[in-house]
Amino acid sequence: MADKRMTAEDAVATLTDGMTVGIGGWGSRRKPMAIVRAMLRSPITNLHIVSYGGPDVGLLAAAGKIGKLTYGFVSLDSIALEPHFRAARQACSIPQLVELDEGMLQWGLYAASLRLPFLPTRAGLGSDVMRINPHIKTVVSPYPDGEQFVAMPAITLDAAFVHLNRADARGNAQYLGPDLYFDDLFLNACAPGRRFVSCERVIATEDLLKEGSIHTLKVNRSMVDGVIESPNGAHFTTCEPDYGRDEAFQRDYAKAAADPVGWSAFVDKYLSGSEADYQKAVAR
């Protein structure tokens, strides 16, 4: 069986600009932001984020690298509105927006991972998110009900990220904590190629159901192209069982990006270097 082990240098190293790049994860929650330094370390622009977004919206708005962003929201969770999300709405500094229903991203991811052009839901009717969305259209049931649907559209993505706490050589992997947020349904979107998972800790096959049943193992090998073993690499997001969210932190970072002095002095502390680097910064 093929060892997919690489780094998130590696990883990040197959985007080209403009490309569609689906981020697991959920608001501040198992993100996979080791990846996500990654990005802000390299040269790609004008990328197209699909996400639950989190801190990996909030650093790539920050960084200019966002040129269209499909999203359910932006929240740190326990900070309702990720700082940086909200300047850069203010201030319309992202070129493009998809603002949906979480139903609807949903939907939109699934019907990519079956690879069809769209999938009927009743999410999003009667709100305005059809109405800043007109390119989203409905459907009439072609059965007797004849009732109305949103024909949620395929998204497809170029590229996708996720991070779960354990992981094999091959790219079976597996979540510990309350849920999975999705993440299988990003790598399904993925065509073959550029497909990855990091994770806390690389182990054996079979250790994989030594800390959790059958079902934790919702990743598996013919999902994932790539395997970044990256400890600590959700911080500053929570990844239980293994670690909660560093509060103290996100509040240091969200204090940061309302003061541009303070945000350039939290780059140079934390951001300018290498992960390895940051991971020494925020040693506790």
Contents of the next structure:
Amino acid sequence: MADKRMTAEDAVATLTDGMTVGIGGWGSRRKPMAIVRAMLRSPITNLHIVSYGGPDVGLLAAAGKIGKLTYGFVSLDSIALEPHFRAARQACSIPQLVELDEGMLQWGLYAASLRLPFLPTRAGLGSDVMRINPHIKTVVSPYPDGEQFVAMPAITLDAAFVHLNRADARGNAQYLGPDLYFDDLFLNACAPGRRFVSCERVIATEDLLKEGSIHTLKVNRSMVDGVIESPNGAHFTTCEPDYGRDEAFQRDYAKAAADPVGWSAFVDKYLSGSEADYQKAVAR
Amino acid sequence: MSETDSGPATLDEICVVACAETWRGDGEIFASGMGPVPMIAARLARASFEPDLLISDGEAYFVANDLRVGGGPDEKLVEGWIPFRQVFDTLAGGRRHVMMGASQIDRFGNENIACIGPWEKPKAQLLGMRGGPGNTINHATSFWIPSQTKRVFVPAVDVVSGVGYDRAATLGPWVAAHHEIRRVITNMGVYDFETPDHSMRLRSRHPGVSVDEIVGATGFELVIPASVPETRLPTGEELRLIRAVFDPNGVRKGEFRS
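Show the form predicted in complex with the partner chain, please, the one above being the form predicted on its own.
Then the entire complex follows, led off by the chain already shown.
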């Protein structure tokens, strides 16, 4: 049986420029930040990022690594507006944007996970989502209601990264917090080969039910190609119940992001070395 | 208890009660409030006159007790689970009435929280579409605007996130039957769309605010009835609930520009 453990660098090394990469979590909640930091250290570029965006999108945008972004929002939750994303949007520095309703994004991932070309939904009808995304078409019900729906196209991923609380070496993974968000859909929307789970701790299979009920095992090993043990790997976003958001650090991040000098100092202090260097710098 | 705890109702409390009133009659649905004032309002509505409402903690739980805003895990009496996926299912099923913010709104209730200026080159990026399109097309939506000005009440929004009545009217009978922008509450008054063409109407003005002041802070033609009532004052019990139970730390006051 396969031992799928690897490093964040191994996982990121499977990416090539221009790939469509899904990132799990929600806003500033349980984001695979150690993976994002590995992306920042790699030469990879021109990525199509698909995300319920938080600092993952902000950091990758600030580093100029996003060629295309598919999103429903980008926010730090306790700080409403993501400063790097805001700056990137206002400077028009992200070449291609697909802005969706939150539910449309879910539907696109779900369609991909079911191997359907689209799923019908009412979300988007009448809004400017349809104006700014002329590639999204509508479909008419073949039944007597004859209603028109948005035909939300599948968002098929080349790679997917999520951060969960626990996993075994084979890729069975567990969330212990209150919400899985759409992490299973990100994994299922991706063809086998580049589906990665980072986790707080790799544990033995027989220990999977020690900390949570069967309902916490929503990610099974057929959905996962690589397991990255990454303690504090969601920092500075939430990873309940292991840790909450580092609000003080997030405030520093947002403040630093607001001006180039501050940001350059922030990068020097936190983002210029390895993940181990980062963890050392943020331990306080 | 400090002196304000027994003092007369202040503007923030009048607004909380006006927001709570939007859920009156809703029954057993998810009363979802985005931000402090709508959250306090939803909780107040359940505690005061709409006891079957479902209230979330803003994360992933339905709570059965009267929870203060920012209340910790130990304070929650959990009665259900409402992770984001369930929120999406609930809203598509129509068992929800949400109160959201609006950076811009027009006379038919089209709402923008995405960005200011052209979407292709925004002057100011805001949150993005978020759930506006799906919320407004599926169930009742109300809006809370803490600072009404002509830059917020605009002739036309820059980007349509939440769908207003003029656009909904083009989308067929199902949408016509389920789309509802119920109320808009601001620091100046309460508005609805109960007019023949569903254009915005002044429903009440908050105490001390004149119709002229409201018109001066509105960038479109507002329907103004011959007689405009004053927004009702909170009852003593509502004031007690707001001050002592739901928001003892005065989080709500942070939404108002001093």
